[in-house]
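Okay, so here's just one chain, in structure tokens, the form predicted on its own.
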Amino acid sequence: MLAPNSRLQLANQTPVRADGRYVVYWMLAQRRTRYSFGLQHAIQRARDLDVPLLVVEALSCSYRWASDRMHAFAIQGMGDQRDAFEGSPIEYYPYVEPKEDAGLGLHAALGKEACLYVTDHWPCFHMPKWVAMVASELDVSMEVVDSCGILPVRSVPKAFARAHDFRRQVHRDVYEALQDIPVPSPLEGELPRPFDGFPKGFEKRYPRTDLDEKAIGKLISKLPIDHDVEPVQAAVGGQAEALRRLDTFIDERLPNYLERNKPEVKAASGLSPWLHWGHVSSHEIFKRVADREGWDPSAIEGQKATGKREGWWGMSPESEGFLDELVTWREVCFNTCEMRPKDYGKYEALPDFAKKTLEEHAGDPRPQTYTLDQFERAATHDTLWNAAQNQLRREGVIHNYLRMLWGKKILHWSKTPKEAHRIMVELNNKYGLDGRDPNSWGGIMWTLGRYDRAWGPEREIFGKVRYMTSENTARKIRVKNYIAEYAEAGNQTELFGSS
């Protein structure tokens, strides 16, 4: 089955090459073999053209914040792809760039004998630039497929300032969107004919990466990437691990989801790194929740778009709460990146009220100020904040509620709001396995006022931007065990101090 037209876009105006030897699927953002519109579309295009399909998954070493942590997670996913394609007629070609710019020309070399190129849409970080660059180099048509979320990213024609308004748009559009979901297992259907060889000299110039665990460790150690950011041993990348964690969430955590803001209750999904790297699809996650509820889209057919967070789906409160995060909050961030491609993550793109009030209070005295280095080392006076930063450094994630506090206190303890923005971007994207994602940019910008309203009373430093403190957080939720788990010797100067 071809991907729906609402999820397709041409990246160039070059025609399909009728006498080409194969179709190439550049597995860029959706690095999996399940519930993938991109893979599904590429398979069907190859079958229609009666040619083989070549799947190329490449990993650059020249992107910002490339590190052992990010590379290990991505390469573990490549191992899953290799296993999934094994025994099929589709050729899977993993390529980890061994040195900076070694991969230049890879796609142009393949494109010379291709009928067609297919790749994934992703609306932020370096991916739109990469797609545009490759499309301009190819002398063959490139089709870009959107598997980002439940709604087609381009189906919503404007950027939304508030989540409530975007939620109403979801209510209007989601029934139609759910009529076209990706095939669960496209490799189990009818496949193209077997691949019959690369262009001459291609494999020598761009050698296939050996995905043996020992070989990968040796390769990563030699790459020109940040070796100080180590892999997270407890977070294995790949589709298999994503599905295992999805099982755990559905069976054990979702029943407690309404208590997800409590770090000592295991209720949050914890799926954000695997969603970011494309190792699991939001469609598959949605389907698992719907199946748990015995729900199908007929339950919302013709239903009025209210924008209400509760009761609209006709599911249990915990499932409705989770879907609001998965669909509304996740996809409003994609909407912003899509509709504001030049400034989605820039300080200047904050709402006018936020820029005005933060500027008015930029000169307010700070109770403490810390440098990027001090924040990075979790060397503040506040043990709860330090614990959150230590979790980010160790595990590549922060508990979802404490991530908000983490950002708010960086604003509180930085010399200026713009400096706070810079520090949040650097730490989140350097250490977060789910950094550089539309949701990461959305979370950072939310800390500074995006998707929010003006709050009162007006406060020093924050002005009318929403205020959070470690003391109030500790009064609302139990954090003692969390602090004990993530505190480090030398960082326990005060419980919260003047935070």
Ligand SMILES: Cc1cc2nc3c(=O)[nH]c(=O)nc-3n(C[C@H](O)[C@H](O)[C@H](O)COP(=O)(O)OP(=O)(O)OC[C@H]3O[C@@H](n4cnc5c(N)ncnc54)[C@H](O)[C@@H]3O)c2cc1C
The other form holds:
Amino acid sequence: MLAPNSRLQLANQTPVRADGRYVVYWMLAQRRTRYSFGLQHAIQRARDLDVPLLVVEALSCSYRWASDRMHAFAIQGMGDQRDAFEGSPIEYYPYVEPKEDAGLGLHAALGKEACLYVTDHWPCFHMPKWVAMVASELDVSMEVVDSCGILPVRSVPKAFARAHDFRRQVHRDVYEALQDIPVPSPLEGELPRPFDGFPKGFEKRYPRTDLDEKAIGKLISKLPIDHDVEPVQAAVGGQAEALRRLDTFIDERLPNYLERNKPEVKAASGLSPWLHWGHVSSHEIFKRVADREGWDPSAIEGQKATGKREGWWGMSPESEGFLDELVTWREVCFNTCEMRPKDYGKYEALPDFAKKTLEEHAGDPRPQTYTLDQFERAATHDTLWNAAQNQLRREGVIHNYLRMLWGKKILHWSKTPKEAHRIMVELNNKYGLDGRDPNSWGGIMWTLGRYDRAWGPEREIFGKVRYMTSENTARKIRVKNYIAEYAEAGNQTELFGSS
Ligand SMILES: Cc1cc2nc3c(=O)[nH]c(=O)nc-3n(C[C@H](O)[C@H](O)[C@H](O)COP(=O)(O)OP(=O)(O)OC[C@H]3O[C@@H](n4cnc5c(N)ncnc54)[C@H](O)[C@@H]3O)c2cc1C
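Show the other one: the form predicted in complex with the named molecule, since we just had the form predicted on its own.
Every component of the complex follows; first up is the chain already shown.
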């Protein structure tokens, strides 16, 4: 049950405290109780040390773009964790930071009596900084476990510039990676001894958050976070909802996956918010697709790595198309964040061809330019673009294909490519339930040429970067209903009732 070595890292050089009272699992990025190497590793470490396990799931209010929307989604997930741990000897401790910096020192306080700290690896946004900071404050060993994707995120020590090359690497490594998959339901196995108490004064200093709906509504309304970005009614956070959506996807949508570019066809999984918050594991999604196909890894044992998008897995075209997104595209974005920790999301980190060509066309006249504020209010002349932006504001996601158009048009209508980058980062991460993810920077940077090659003919503004227009999109796919559906941003009603 220990996590494989390929997924394990020490965050500090401090030894395990053999006479400590418990192991702590800081559930940081993989916020669920299924298919999690981190949770299963913490359970096994506690059992081996013959001590209880304490699971701490905290939510800071002081990260950039924290809002009612993100908090509601994450806290709904915490409710699922509370239910899953109920009746188990493992102590689950939810902590929503009630005001800025209130949570400072929480881990150091728990660490004083711990044998060991375990947490999740996540290669972007504030996570690496937080883990390093906590590890340096702890006077006990901290182990960091990678449950990010199907391949261990550090399995190839280089950054891939193109998805095509990464796909070939996936082909090389995936058979071996699939030999170690996380335990489906670690809480159903043998568990550590029951928890027998927090350090003195801990619960008073860091009160456990009451996850009752009314109490949460009240708490969220008082937090120093962005209250203008409202919760998404239709998207309930948590692993229970993620699994419901996964069922629907496998049974009803996956057969249509090759038609996912059409907004009127329900084909994509829509799982990106749940993947982002760690409410569902890509291993579990992969397993469900494999089961549907009656497939197991022996089908690819010894198979040559071709880098071909189709026909390699030996599954149906729709399942192969889906796995290309879930594994190749998702994980190339993780690879970039991991291997370029300092600049994965910076404009300067674009490939040379893209920077050069965008620079050469930076002075081209724009047919129109909009400011961040105009983009944010969906106040452009283009009804299709406005609809996509309204969907982002209303639902926290954009239809797959239109998200590409959304980004490309921001490049087209911003004063400079750098300004376009800034606007995309701000809007995507402010409104996206799946924002602030390796895929966020992956998608935004793709719009500007990352993972892609130079395209001809060279065009105004875009240069050799792949271009898209609303007119072409409208020719390829039917957008009338989509535009009508998202003509307005729409009002959100309060999610947690009024209290
Ligand atoms: C400008 C721009 C911004 C983007 N911002 C985000 C973001 O903030 N968060 C995010 O998760 N994705 C982002 N993407 C990538 C992609 O658009 C979404 O992952 C996808 O639309 C999510 O829908 P789905 O879950 O139905 O995907 P499905 O088609 O069902 O795919 C399953 C999963 O595979 C992964 N995936 C699918 N397409 C891509 C892709 N092109 N790149 C990387 N991973 C992919 C996602 O994890 C997705 O949930 C962005 C793309 C662009 C062009």
